[in-house]
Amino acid sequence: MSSLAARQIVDDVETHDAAQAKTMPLGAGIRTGAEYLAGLRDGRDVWSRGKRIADVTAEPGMARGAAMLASFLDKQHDETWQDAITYVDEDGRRCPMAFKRPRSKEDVKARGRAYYEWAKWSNGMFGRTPDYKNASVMAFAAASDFLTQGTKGPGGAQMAQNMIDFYDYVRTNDKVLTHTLVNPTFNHARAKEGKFSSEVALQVVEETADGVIVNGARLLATLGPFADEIEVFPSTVLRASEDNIPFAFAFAMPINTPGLKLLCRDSYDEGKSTFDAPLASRYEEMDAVVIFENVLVPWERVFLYGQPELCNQAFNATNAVVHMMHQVACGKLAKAEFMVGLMCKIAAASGRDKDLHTKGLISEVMMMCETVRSHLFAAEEQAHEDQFGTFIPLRGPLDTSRNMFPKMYPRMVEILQLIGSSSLMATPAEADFHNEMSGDVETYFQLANLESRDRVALYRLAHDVAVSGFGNRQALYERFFFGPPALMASAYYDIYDKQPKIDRIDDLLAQG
């Protein structure tokens, strides 16, 4: 890139919301849903189904998902939930609980209760609620000493301060964040070696006095069109080599930054009623590939730069991954409970709750649910202070849960399919209760313990979980939530405390 082009990018950014991009002013705390939706109407560059979206809050296929998230933000102002999901900081601002730095085991438990409450509102089907990234940002700010090791750009001390400033900005302005970690794969063999391809991967193409200019793509940003800010953090498989220096960075920026584009998948919200598509009509959170076209990232927004060895350590060394796993485990518990409830409702409605085979299948799901609950309990009860003075849940149970749930959830869906059988397909539309077919529908779709309309509503819900495009996206999402299962299992093996167990074997063998 020429210096003239770089200067033009700098000029463009400086004319674009300089207060937000540069100074990151403190806000008043929690926002209303209306304030959140208004913030999404900011000229962001979002594309879907072959066209640019003028307003994600009004676009069919997106609007209802944004409105649902707005309703969650409104709950922060409701006395019913407010004390459970928010806290008051030292300056009197009420902020989301996920931003609170835990200083005791009770603080860890309070955060867990808040995560669980958020997850119950969608029964775990809105996977990327804001508390997930809030927990991550809190952890990085609390462990900002780690960032002081940086030696590139403005240096580690400034990078650490940038992180603290960003944390205070998003916390006091109640910003909704998404993130992106993964570079597109151009050459599988190179990617497997921890190297990225300059043809497609997001990389620094130039340094300027104002910041770094990045170009390339990242995937996959869940909630991208509905977020205020995006965290662009380092991949954890980045090899520490000179070749990878251009790919080593961590920064954040507003979604409407010039040159940042979101290319979305097809929406699973096809405009059906909440009766016909009870999940897809409510919880479409959208996923997007993020394209950076020579985007200037101001130095004030950079947290790590040019040091692959630090980037690789970032999530583990700061314990951000532990706080993120805590939020995830709470969400998976809510989701597992929902699956148990749905299957039990179907069994009771059809009278199959006395059938040994059916009860055996559902009990398998119940055991999965209680396994997640026990992992969560063990992690919170053994919370302890880390090296930065922050209390964290015990990692082992959470790590176990996050490795098991990607196997559990597809099995839950399979069991729902086995229980639902052809009834998952025998699902008239809501309109069929109001046309010349209504008499037939009322007669032929009743169950022993359920009227026809209630039966159809129940099975349409099960269909949305186990058969629909929305449901299949959920299953895929769970399989790869934290990464490829084989990579996750290998990492689990590496960090597991193996030596005491090996010593016992050695002791036994030494006895002769």
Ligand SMILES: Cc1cc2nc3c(=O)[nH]c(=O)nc-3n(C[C@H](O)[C@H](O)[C@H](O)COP(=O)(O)OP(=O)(O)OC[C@H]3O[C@@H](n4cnc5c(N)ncnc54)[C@H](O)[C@@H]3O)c2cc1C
Second form
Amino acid sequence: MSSLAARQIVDDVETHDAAQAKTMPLGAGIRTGAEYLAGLRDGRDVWSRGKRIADVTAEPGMARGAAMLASFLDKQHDETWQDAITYVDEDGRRCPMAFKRPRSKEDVKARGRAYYEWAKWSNGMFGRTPDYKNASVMAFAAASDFLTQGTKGPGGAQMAQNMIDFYDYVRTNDKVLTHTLVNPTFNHARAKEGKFSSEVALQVVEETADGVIVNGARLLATLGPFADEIEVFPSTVLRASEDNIPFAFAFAMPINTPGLKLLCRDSYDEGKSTFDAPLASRYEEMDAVVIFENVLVPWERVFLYGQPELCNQAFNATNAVVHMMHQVACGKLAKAEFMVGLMCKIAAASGRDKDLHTKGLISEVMMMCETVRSHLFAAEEQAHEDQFGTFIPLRGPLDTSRNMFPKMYPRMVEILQLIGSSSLMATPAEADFHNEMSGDVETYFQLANLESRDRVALYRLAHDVAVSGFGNRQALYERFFFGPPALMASAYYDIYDKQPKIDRIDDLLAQG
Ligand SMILES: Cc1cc2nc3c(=O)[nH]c(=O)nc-3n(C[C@H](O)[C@H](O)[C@H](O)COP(=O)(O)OP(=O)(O)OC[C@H]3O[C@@H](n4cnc5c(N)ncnc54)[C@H](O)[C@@H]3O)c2cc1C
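We have the form predicted on its own; now please give the form predicted together with the ligand.
Every chain and every other molecule in the complex is listed next, the one we just looked at coming first.
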């Protein structure tokens, strides 16, 4: 058992019972990409483009995304990255860095460096790398004292232990997780009141000796078809009323659990070459609506149950949201740097890097990029110990970043469209360099400082950021993946340290 588990076990919890040891055995640490891919061939119920997918690792439109993630997992074994992105636990297992409980400011920074490395491999375009959820699981396990407040189901002490067991299971088996937090909105007015539709929202329909049975739908699970496990956690505000009790829970289960179905959107990987679709051909991470058809959740997989107020507090009270914001800010820095690089390359290719207007537009992107960097710096430098004995980066700068990036990224895309203009449409296919059009393409697609083929490659990349379906989904992702912008901004307002600023206004007014 890990030191985290040993430290956190609450007194009245019995040690692992036989069932837990069977369903959540400890593993050997980091996996290879091949091991990960083999694990995805587990009979999961995934639907895409009107049919059930027999094997997501072989399915056109999905296979390359899965293979890309596998290649990332392989990097954990590569000495170039290994020390930055993994750690060795007290039992000698090498595990992903995002699972390491930070005990110092240096640990927080080390986690930040690992997040940044992961993000750079895709320039932030494979947004949902496993470190995002790993960070959250680590935080929930480290703050498992919070879960001991549970009074329903198996009781808080057991649910806290469940979280620790789950953490040790996914950490030592290097499991890839997705999560789904949001009930589909059936009626906005009711949703605003914190009430959900019993026709569509995921809810507990029965309690049994073995666990709870849940039925309904959730959205959205980015990476769903490529994940081993799904966390079904609360996030939207649940009114603390009797009728919301069936909607209040946090649990996790393997993706191939009977009755769990993933209904995917269309793939943006349409089988094009990496030249023709440089991003979509590589970083299709897929999103899916999750449907639960009377699914049994064993008690040992339940972490919160039947207490809406406790559920509402969960991400904040455990500081899981802060660790997730940290991972996100590191990823967004890598993405913003990529956008700067892409725009500078385009400007230099056409000679517009001397043009005042173009420089002004790109410098706006540079400033956004450096704003993210300074948020990150401020947060890491002011890392501090929380009430659970875990070090966390300072929330304020990261919260600022997660509220601003959803506005920054669409503006970056807009600027890319402004400087790219019709060149984003002048994008012959790779095949046109090898057919009877090749002479024309070589002649008419040159730029002042780029040969035709390099120019087309560059603008195809820009097209995949600013115009393609893949690119538009990226913008939508940035706007929404962390939650509804209005709600996040409202929460920011609520916790902002307003009073000293208001006092200064009062002081001035008091002067008459
Ligand atoms: C590409 C993508 C990937 C995603 N991946 C995941 C994932 O992996 N896991 C997951 O759980 N979720 C994921 N999400 C879902 C995300 O959490 C939601 O999109 C987000 O929480 C908003 O919820 P919603 O889509 O139901 O929009 P709604 O709640 O319907 O909101 C629509 C609009 O109304 C605004 N609004 C909502 N409530 C209010 C209010 N009370 N007052 C004023 N305005 C309001 C919102 O700000 C938003 O602009 C993903 C979303 C996208 C687009």
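What you see is a predicted model; the values in this text were computed from it and never measured. The term rigid core refers to the most C-alpha atoms you can superpose between the two forms while keeping them within 1.5 Å. Positions refer to the first chain, counted from 1.
Task: Asp503 C-alpha relocation of at least 2 Å between these two forms, rigid core basis - done: Moves: yes, 2 Å or greater.
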